[in-house]
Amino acid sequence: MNPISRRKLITMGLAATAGASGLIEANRLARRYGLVPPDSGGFFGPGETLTYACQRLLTARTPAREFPRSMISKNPFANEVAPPKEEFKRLQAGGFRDWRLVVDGTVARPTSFSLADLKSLPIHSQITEVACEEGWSYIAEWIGTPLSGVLRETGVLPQSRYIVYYSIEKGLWESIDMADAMHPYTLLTMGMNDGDLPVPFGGPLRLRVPRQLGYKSLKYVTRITATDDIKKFGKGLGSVDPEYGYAWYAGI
C-alpha cells in the first residue's frame, strides 16, 4: 500500500463532505491508494469505499476497545446456529482431539494444526465485547493464539492480501485484509471467561475480530487461506455477507 500524506487525507475528506461529486474524488483518492473494499461495485459501493478508506487510514493500528473485568456480561447471548452435522457431532463426541485447521493459499508452508498445536503458541485473553449488527451484544474475556503467529508460521507470502476463513458449517465463509489479519487483536479463540470455549459460542475454535462487528467473527473455523485475489472466492465480494446485503468491512 502507497503511504499517503496528510494533506492528501484532509482532501478526501473535504471530498466527502462535498456530496455527489466529493464521494466520486474520495472514490478516485481510495483506489489510487488501492484502500477498495470487494464489495465497491452497485449503488452503495462509494459509501462502503469511503468508509473503508477512512476508517484504515485512521485506525489500522488502533487497538480494540477492552473492558475490565467487572463489565464481562453474566447472561451473554450466543446467537442460533443452524443444528450441527454429523461430522460436527463425531469431533464433538471425541472431545474435539480430532479438530484440525488448515492454512493454505499463499503461504511457504501449508499447515494443519491441532487444537493442541494452537494451544503450544503464545495465548494472549482480551475483553472485548461482541457487538452485532442486529442491536444485541455482550461482553467476554476470549482466549487465544493471535492470527498473526499463526500465519507467520506458515510463512504467509508477501503478496498476500487478503485472509479467508470457513466454518465448518457449509457455505459460511468470511475475509478480511491483511491489517486485520496481523493486528494483535485478532485471535484464533479456543478459550472465553477462564474456560474452553463453549460450542454455541463457536467451539472448539472462533476467530475473533473484535474491530468489527460480530458477523466477521467466524465460528467453528476449520481453514484459513491466505491470497492475493479475493475475486476468485464466491461472487468475489469477499465474503457471503455482501450477497445478503451486509458490508463487507464492518468496523466499529
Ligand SMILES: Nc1nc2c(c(=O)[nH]1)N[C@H]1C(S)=C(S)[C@@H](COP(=O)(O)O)O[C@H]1N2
Contents of the next structure:
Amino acid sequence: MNPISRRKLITMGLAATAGASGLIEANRLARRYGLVPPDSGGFFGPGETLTYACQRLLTARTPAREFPRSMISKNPFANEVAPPKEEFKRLQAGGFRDWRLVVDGTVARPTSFSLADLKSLPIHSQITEVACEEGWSYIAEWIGTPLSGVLRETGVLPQSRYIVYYSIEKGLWESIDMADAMHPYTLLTMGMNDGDLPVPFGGPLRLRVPRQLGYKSLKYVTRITATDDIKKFGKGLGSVDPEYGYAWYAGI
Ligand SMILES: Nc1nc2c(c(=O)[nH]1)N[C@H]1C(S)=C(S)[C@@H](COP(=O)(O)O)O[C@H]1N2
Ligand SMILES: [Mo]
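Swap state to the form predicted together with this ligand from the form predicted on its own:
Starting with the chain above, the whole complex follows.
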C-alpha cells in the first residue's frame, strides 16, 4: 500500500472511532502506528493521543500560517521572563560573541555553533504569529536558519525521534517530534522584523515553532539534544508543560 492511502486509512480509522466509546480503539490504532505523544498517560491521555495522531497524519507537512507584511504587529508583546542570570549578562555584555548553541545526543558529530556560524547557514524569513495559550497573540517577521539544516549538519542519526531544546533560563526545556524538527518553518531565529532578535523576544537565539502554541517557542536556546527516548528527560512527559496541565503537543 502506498504511504498516502495508508495514511488515509489510519486517519479514517481514527475519525470513525472518535466518539467517546471509540477512544480506546483510536488509542489502540495510534499505538500501533507509533503516534502516541509522550504525555499520553494522564487523565486527558486518550484525547491528547487522538489530537496528536490525527494532526500528525493530516498536517505533518503542511506549512505554518503566514501573514502579509502589512499585518506585522506594531506593538508586539514580549512575555515576562525571569531576571537574567549572571551568565546571560556576561554574554550580553560581550555582544553575544561567546554565545554557543551546543547540538548533541543522537547525532554523528556533536557540534557547538556560534551565532556567526549559524548566520553563515541558509537564512529564511517568515511572517508568522506567536499565539499564547492565555489568548493573546502577535505577528512578526522571524529571520533565521531552519533547525533541519543544523541537524543535518551534525549528522542527526536515523533513530532520533525527538529534539529536546534548552533555554539558558534555569529549568526551561521543551521538545518536539522529528516531523516538527525537520519542518522547514521550524526556525533557529536570530532576527525579528528589522534587526537582531531583541532580548525580550528571546535574543540572541530562539527556536520558533510556528505550528504550535507560543510556549513551544523557547527563548534563549543554548542546547539542542536529539534523542531516541524522550522518557529519559525530566519526568518523561516530553516537557514540563504536562506537569502544569498543558499539552506537550500544542498544534495550532
Ligand atoms: N525562555 C523562555 N521562553 C519562553 C517563555 C519563557 O518564559 N521563557 N514563555 C513562553 C510562552 S508561554 C509564550 S506564549 C511565548 C511568548 O513569546 P513572546 O515573549 O515573544 O511574546 O514565549 C515562550 N517562550
Ligand atoms: Mo504563553
